[in-house]
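In the block that follows, a single chain appears as structure tokens, in the form predicted on its own.
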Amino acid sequence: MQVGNLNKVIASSVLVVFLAACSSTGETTDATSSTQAAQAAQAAQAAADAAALAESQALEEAQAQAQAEAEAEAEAEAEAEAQAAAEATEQAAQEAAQQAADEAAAVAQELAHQQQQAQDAAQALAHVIYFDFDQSTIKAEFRTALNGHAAYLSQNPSAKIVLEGHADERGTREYNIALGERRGNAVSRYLVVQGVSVDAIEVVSFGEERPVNSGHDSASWAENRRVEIRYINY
């Protein structure tokens, strides 16, 4: 639009100059008129050349501006796409991290639940193993309970037990201390065979010193011939 206006101005100026030259024929000679007409033609040509140059320059400037605007728009679009991609990546990472955290929490909760179940089961087992008179052999009826303790101890390395061996009042104190120790060691060996670490087991003997029944008959003595399983920690 600016180039067109410039051409119109230049053309008008040339026309005015030419008309002025033509109108002065009554005041000048033919030679003077020819000279003025030539000068007007030259002025018109110069004006046309200037108009063409100005139009060319304006066109180049317009093209350069259009290219700059297109490049700026393309750059803005690229930045917007990059920003959107970064936000999408960050969102995906956050969702993945949250999902991993939720899964880890669920696994931890399930493990804690299973451990609590195992602890409850271990606590529900028989914790006293009884023996026949002057014997340290484990009876078949107590193997199920011992197997349960062995399973819990094998699956929970932090758990530790003390095996307290006892005897009834018959026999000397020294003999009964040794008998209580043999009974404790018998239980310890059974558990180790089932996979329990020896480091999880401690054996002590009290002999006849801690009876659970102070009677002096066969029934009372049977209750005192025992190994008690005591957990230091579950």
The other form holds:
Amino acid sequence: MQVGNLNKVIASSVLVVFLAACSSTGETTDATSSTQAAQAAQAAQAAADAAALAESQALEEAQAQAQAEAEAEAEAEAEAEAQAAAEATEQAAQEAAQQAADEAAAVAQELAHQQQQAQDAAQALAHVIYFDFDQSTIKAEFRTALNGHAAYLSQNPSAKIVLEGHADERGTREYNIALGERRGNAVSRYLVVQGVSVDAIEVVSFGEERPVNSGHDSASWAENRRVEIRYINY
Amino acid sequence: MIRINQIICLVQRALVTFMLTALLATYASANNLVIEITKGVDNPVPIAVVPFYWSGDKALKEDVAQIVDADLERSGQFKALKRSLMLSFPYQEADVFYRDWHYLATEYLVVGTVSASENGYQVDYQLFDVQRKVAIDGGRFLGGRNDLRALGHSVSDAVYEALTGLKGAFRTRVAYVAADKKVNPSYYKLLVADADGHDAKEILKSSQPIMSPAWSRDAKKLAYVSFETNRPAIYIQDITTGTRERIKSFKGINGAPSWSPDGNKLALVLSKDGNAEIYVLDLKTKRLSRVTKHYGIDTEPFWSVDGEHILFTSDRGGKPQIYQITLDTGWVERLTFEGDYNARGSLTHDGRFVVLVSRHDGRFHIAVQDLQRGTMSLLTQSNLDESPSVAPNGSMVMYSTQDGGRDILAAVSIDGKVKFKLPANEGVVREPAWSPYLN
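Please supply the corresponding structure for the form predicted together with its partner chain (the preceding block corresponds to the form predicted on its own).
Below: every chain and molecule of the assembly, starting with the one above.
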């Protein structure tokens, strides 16, 4: 387009020179034709100069415009590219974030599920440990349950338990309070050895004051000689 | 401004005190204990207690002579003559015909009068030796309008002392714990009744266990253990005002309170340092000092009469036995050797006998260890007998036992010859604590 304009300028300048030349040629037949021809030549020269100047100016202008346009175009192009790139990055980030969130949620859900399962498992464990008369030895049959509680408690530092020690009705009441505590302490020690924090355990003895079975026979007494594991926080 | 605050504070305190009093001192006559004498001495002394003369218009609320009659019979040492067999009802020496009473094979005779005094009643009594035909004792007791039963017990104490040489312990009280899982699964009460089971008053009610009541030596306060906060703590309660104080509690056991003879200190059991140990708390300075130091169980402290020793139960030798520690030297001595379970020792007022719980052939009985002779004898043959508490005159031991599948209170004389039961009208009762002499 710029080249086209330049051609027009050049064409119009040449036409002016040609017309001037024609008119000067027609006047040669006149008596004053040599003067006219000189004037025409001058005019042609001026026209040629003007055309040349116009041509150079137009060229310069065209060049400048072309450059400017090229620059603008490049700039726009860069801008567009940058925008596109930015958009692409943003989208990628969003996608990544979404994916991460999804993954995290899945993990959290899995953890919560595992936690619930662990809690359920802890709840499913035996919560009552039974003892022989005047004894605080933990019998082998209760180790599995205690190991389960120990595992749960050491993996869940916020979990807390109260070990309620109890005795059967035989013997004196205050001695049975001490005996109930000794049983609670035996369970506590077992759990601590398995890795449970001392701070997660409290021992409270009720002696013979809170029997689960109010009978006065050996079967009732066996039920009452116990440590109850009570979770106050899971 | 300060004054207004002070007034508000006072009003609040008064309200709290009132509410506590109302809560703690509720009258509960339904918990009366009913005496059943199950065993007396082989040859009880025959005595006649003639109805006391009353000059007033309205009938008295209490039959004073009947109270004296029942007290003397409950001691197991006397056999009271039935009123329906009496030939006359004398109330003064001039009307006593010794021949009539001799004819009825009565050895001693009690007569008396009740009269109105300025603020209540006056009771006069006389005791006669029928065989020797002489008055051997007599006296006067004054009391308020609600003190007729107490006046009767005072007459019993005087007659008992005149005839046995031993101060009577009829005008005393007993604190005990009641619980009934059948009535209410979370029902524990601390009650105080007269030693004959009458006039039971509830002084504390809780949904959690109450245990180990112990009388102050002036018989005005009770120390006890309550689990009302889901942890054991020792409280001291004034039984007339109902005000109470919780003594500083520690992690673990807070139990087995026992008053020093001067009433200024409390021996107790704490496990704050690892396991059950005996401590002494100075009630005035609040200073706590440790008495025992052993990895075994040390519990159930009981002060000696001179305040220099504390008896306690320990399994430091493998099985529970009674030990005694001398407070200023820390010297520990084992007192019981018979059997593999001897616990909860308490001393008679003269320091001669240790009353305790002892296991024989798998059964738990009340036993007495004679510290002079070093011998132990069983006072009861029933099973699951526990919490023996000696009367202030050392004559009888109250304890709890099983009767028909429920806990009841029972008493046995220190020589094992006399026994009676005090079953509650309802529910189970246990842990009797016999008060010292009143005032």
